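In the form predicted on its own, a lone chain appears below as structure tokens.
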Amino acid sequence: MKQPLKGRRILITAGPTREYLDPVRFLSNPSSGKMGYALAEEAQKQGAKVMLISGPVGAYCHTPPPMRVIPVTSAQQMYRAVMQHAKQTDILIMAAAVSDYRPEKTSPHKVKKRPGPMTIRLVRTPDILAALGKMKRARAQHPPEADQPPAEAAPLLVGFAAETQNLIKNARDKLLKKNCDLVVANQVGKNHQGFASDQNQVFLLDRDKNITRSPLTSKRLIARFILRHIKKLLSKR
């Protein structure tokens, strides 16, 4: 098999995060991790050195050696892991479905039922994609010395947008606000695609205002579709 990504260092996030209220309850989402894992496996087949930072996923998600996998649970843990390793990569693919909010307080013991409603105060979690976009912008404003590796200049940043409405507009807003090079947008809430499904359909939006639509197909083929577009963007650098 050809290895068009040989020598490239890629960091990929996958799966959901869990934000615990107490030891038995948490806020999360339906992400299965299948898309991120498909991207990681396909990128490694194409010669890339892959690091996968994964939220909690099922046994159906597995990775072949020698891929390095860093398991995390919460958005804060994922943020720390990503920021620790981001500077050593050429390509950042943020496919994880990260919780936007967490309970302000976490009880060390199970919260027991009480009469009447219960109010839970939520606070924001770290915005990983925005932090990476700021890091990329700072590197662009202060380019490295000639003897520094390309990854120190600015990694290619790929974000994901799972939307229920205004798909293209919201994805375009994310591309610009988070300083991404590419956003992978998909409509969730439809039958047989998106969260927990084995197949999907995505739209790729880049900074040249191109919009490329994939067919409705398996997530493995979607991974190849995304990586082909990434390779095109790399060739323009």
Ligand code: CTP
Given for the second form:
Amino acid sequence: MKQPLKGRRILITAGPTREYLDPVRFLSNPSSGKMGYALAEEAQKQGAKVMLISGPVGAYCHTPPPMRVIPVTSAQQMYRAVMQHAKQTDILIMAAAVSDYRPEKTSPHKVKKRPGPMTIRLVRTPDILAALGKMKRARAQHPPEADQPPAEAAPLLVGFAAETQNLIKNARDKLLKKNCDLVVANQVGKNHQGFASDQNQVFLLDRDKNITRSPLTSKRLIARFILRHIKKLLSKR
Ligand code: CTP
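Please give the corresponding structure for the form predicted together with the named molecule, as opposed to the form predicted on its own shown earlier.
Up next: the whole complex, starting with the chain shown before.
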């Protein structure tokens, strides 16, 4: 098999995060991790050295060796793991469905019910993709001094946008706001695609204002479609 990604180091996030209220309850979302895992498997088949940072997913998600997998639970743990490894990477693909909020306090014991409603105060989690976008911007603005070794090229940053409405507009806003090179946009909330489904249809938005639509197909083929676009962007650098 041809290995067009040989020598490339790819870091991929996948799956949901869980933000615990107490030891038996958490805030999360229906992400299955299938898209991120399909990307990781395909990238490895194409020769890339893959590191997968994964939220809690079902046993059906495969990670064929020698892929390195770092399991995490919360958004904060995912943030720390990504930041620790992002510098040694050529391509960053943030496919995880990260919770934007977490309970301000996590009770060490099961919270017992009381009469009447309950209020839970939520606080923001770190935005991992935005932090990577900022890091990329800082690197571009501060190239190394003449007597310093040349910096490695900034990694290619790929974000996802799962939207229920105004898909293209929201995805374009994310591309610019989070300083991505590519955004993979998909409509969620429709039957048979998006979250937890085996099939998907995506739109790829890049900084040259290209919008490329995939067919509605398996996540494996969507993964190949996304990687093809990434290779095209890398070849233009
Ligand atoms: N993301 C992230 N860290 C977060 C939230 C999101 O890295 N705390 C990343 C996701 O992995 C995805 C992209 O940001 O690549 C977009 O996530 P999405 O949930 O669609 O959008 P948000 O930026 O969270 O914005 P909103 O929820 O307002 O649509």
